[in-house]
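Below you'll find only one chain, the form predicted on its own, shown as C-alpha cells.
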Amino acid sequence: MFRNSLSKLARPTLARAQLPRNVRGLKNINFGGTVETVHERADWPREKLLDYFKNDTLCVCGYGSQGYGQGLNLRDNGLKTIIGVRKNGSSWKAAIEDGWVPGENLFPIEEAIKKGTIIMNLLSDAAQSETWSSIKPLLTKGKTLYFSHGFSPVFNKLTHVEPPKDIDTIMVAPKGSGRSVRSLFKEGKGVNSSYAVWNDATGKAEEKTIALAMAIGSGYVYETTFQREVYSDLYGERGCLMGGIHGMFLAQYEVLRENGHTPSEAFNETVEESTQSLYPMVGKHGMDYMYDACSTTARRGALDWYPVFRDTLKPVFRKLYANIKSGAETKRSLEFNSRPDYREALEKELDTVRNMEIWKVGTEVRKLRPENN
C-alpha cells in the first residue's frame, strides 16, 4: 500500500519514546454481538519486554515503510535490534541517516539473518519472493520468522515462500503505514495491529507474537489468521482505503465540473469538506454521530442515497474479493513489481495521478488553510 522507501524529509527526527503506563490490559470485548479477545499494552510494559527479549537479537530485513517504523520503535524500546538491507543501496543510506551503524547494527541481509534470532521479514512482497531461495537456508532451528503481511506464505504457490516447519512463524500486521507506526509511538499512542501464528514449533509462538506487537509500538492487538489478514488488507486498500475512495472522489468531482462548477468549488465539496470536517467526525464518533450532527436536509439526502451506493457498489466489491481470493490480484502485483522497468512504469502511472486537475487544485486549496498561513 505505501511507498516502500522514505525520503529524508518524510522520516521524522529521532526522539526517545516511552510507552505510557495505563490501566488497560487483556479483555474480552463484544464487537456488535461477537466477543473477541483484545490485548493491550498494559500487559507488556517496557521492563517486561526487555526481560522477555533479553536473549534475542531482532533482525529487521528491509528498511522501507514498515522496516523503518518498526525498527526505530524496537531500538527506542531498548531491544537489541539490527537492520539487514542491501549494502550501499538507498535503504542502507536511509538507515545510516537514522543512526544505524554499519558493522554494529546495520548489515547486509544474509549477514544480519545469521546474527538474528527473530527474523522480521519486512522486505516488499516482490522482494520476499525474489530473495526467498537465499534466505530460507539461513532460517535454522531456534530462530523465529516474522511477517507483517500474510501475502507471501498464503500465496506461496505464486511467491514460493514456504516457511520451515521446525521454527515459529508469526505475524504482526499494523493497521497503518510504517510512518504511522513511528509517529504514533513517538506521541505516546499506538497503532492497532492484528496478529497471527502460522506455525507454532515451540508452543510459545502466540505469546511471543503478542509481545512483539507491543514492542513495535502497537496500542492494542487482536487475533486473525494469515489468510484473513491478507484477504482483508488487499481488499481494503483496493476498496475504501485507496482505490475505491479515489474513484469516488474523481467521479463526483468530474460531474461537478461537467455541470459548470469551478475547480475550487468542486474540490471543496468533494475532498476538502470530507477530509477536514466530516471524515474526522466519523473517525472520532462514528457515522451515526455524523448523521445526528448534520442538517435535516443533509441527513435526509444521505439516508435516501446510501442504499443506492451500497447496492451499486456491492457487486464491484464482491468481484474484487473474488479476485483476491483466487490469487489474481497477487499474480498481477508480483508480475508488475518484478518487472525490470517497474519503477519507471509506476512513476508514469503516479504522474498521471499527480497531474489530474483535482489534485492540482488540492495543492492550492491546502495553502489556504489557516494553519498554512
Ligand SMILES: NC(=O)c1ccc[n+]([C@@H]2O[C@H](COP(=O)([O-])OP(=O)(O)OC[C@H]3O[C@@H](n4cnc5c(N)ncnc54)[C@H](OP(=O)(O)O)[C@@H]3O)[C@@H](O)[C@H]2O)c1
Contents of the next structure:
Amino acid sequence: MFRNSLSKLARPTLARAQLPRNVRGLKNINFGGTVETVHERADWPREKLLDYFKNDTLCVCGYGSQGYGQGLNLRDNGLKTIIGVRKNGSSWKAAIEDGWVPGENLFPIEEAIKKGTIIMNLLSDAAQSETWSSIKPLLTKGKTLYFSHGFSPVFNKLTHVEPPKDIDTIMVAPKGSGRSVRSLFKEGKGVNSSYAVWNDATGKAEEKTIALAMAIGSGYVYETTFQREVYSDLYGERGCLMGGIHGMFLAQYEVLRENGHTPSEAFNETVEESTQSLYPMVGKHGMDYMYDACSTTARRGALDWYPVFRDTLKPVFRKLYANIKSGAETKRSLEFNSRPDYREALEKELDTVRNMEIWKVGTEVRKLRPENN
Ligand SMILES: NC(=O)c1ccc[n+]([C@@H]2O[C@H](COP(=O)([O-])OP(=O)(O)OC[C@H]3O[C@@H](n4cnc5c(N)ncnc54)[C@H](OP(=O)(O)O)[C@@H]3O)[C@@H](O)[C@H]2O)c1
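Based on the form predicted on its own presented above, generate the structure block for the form predicted in complex with the ligand.
Everything in the complex follows now, all chains and molecules, and the chain you saw is the first one.
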C-alpha cells in the first residue's frame, strides 16, 4: 500500500520537514503550545566544564551500558573520573579492556565512593537497592549523589534508597542506551537527556546537574522531576517502545495467519513494511508526512481505524499507568531482577520469543532485503 512517489499533498509537508533545525542558543521552545526550557551543550564548552569540575572526582559506580558510555565520555572530556565495580566481575574485566587501570582509576565500589566527590550510581536498579546499606554511610557531607533513573529514590518504600538530606541528589537520564551516549559523543553529537534535582542541599544542585549532563555527552537537556522521569520511562517501555508494540505486532500477525495468509505475507504486512518503510518516516518527518506518502485507500482506512485502536487501548494504558504509580511494576521488577537465577529465567522467556513463528519468519525475510542482495 506504500506509494513510491509522493503526492502533491505530500509536498508542503516535505518542505516543512526540510526547514533548518533549531538555532543553537534557543532556550524556550514551544512544544505544541507548551513552552519548555531546554538547555544546550553550546553553553558548556569543554574549558568551562574543566573549570567547573576542577576540584571534583567523578566516581562512576557500575560499568554496564551507562557506566561505559558516561564514564568514557567523562574521561575523554578530560575530567578526573574513576570507576567503581565489583572486583573481578564482568564489569571489572570490561573496564580494564577499555583502559581503566586497577588502583589508578578502577576500584572496588566502596573504595571508589570514598575517593569520589560526585557519586554516579549507575549500578543496575536492583543492585542500587541491594547495595544501598553499604553505600549510604559513605555518602558524607560535601559529596553529590547522582542517578540516571528516578527508580531508586522515587520507589524508596520498596528500594529503601533514601538519599541523605544534607547532600545534593540529582539525576541525568539519557534518552538512549549507553552505547548511543558513547557513539553520538564520538561523532561530535550529543544524546538528548532529561535532568532533575531530588535534593538541593547546596543551592547549586541544578547548575551542577546541567553541567554534568553536558559532561557525560548530552546535546539538549530537558527539565523533569525524578517522579515524572521514572513513571514515563517505565510506562513507555511497557507500552509503545517495547511491550505494547510487540503485543500489537503479534495480534495483527496471528489474525492474518488465522485467515490463511502465508507467514511471509503476514510478516511483511506487520513488521517489515512498518519498520523498514513507514516508521522511519514517522521518526524523521512526523505522522502526517507518513499519511501523505501513502495511497488514498490506505489513508482513508487508517484515519477511520486509529480512533478505534486508541479508544480500545486507552483502558489498558490507564491500567498500566496505575500499576506504575502504585509501585506494582517496581515490586515485580525488583523481585525478579534480584533472583539469583534472573539471567537464566530471562533467557528462557527470551527463547520463547525467539522461537515464535513471527520472529523466525523475520530472520528469513531480513535476508531478502534489497541491501542483502
Ligand atoms: N541501559 C539503558 O539504556 C539506560 C538508559 C537510561 C538510564 N539507565 C539507567 O542507568 C542505570 C544503569 O543501568 P545500565 O543499563 O547501565 O546497567 P545495568 O546493566 O542495569 O547494570 C550493570 C551494572 O550493575 C552491576 N551490578 C549488578 N548487580 C550488582 C550487585 N549485586 N552488586 C554490585 N554491582 C552489581 C554490574 O556489575 P557486574 O558486572 O559486576 O555484575 C554492572 O556494572 C540504571 O539506573 C538504569 O535504569 C539505563
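Numbering follows the first chain given and starts at 1. Here the rigid core means the biggest group of C-alpha atoms that line up within 1.5 Å when the two forms are laid on top of each other. Owing to the predicted nature of the structure, the values given are computational and were not obtained by experimental measurement.
Once you overlay the rigid core, does the Cα of E349 travel 2 Å or further between these two forms? No.
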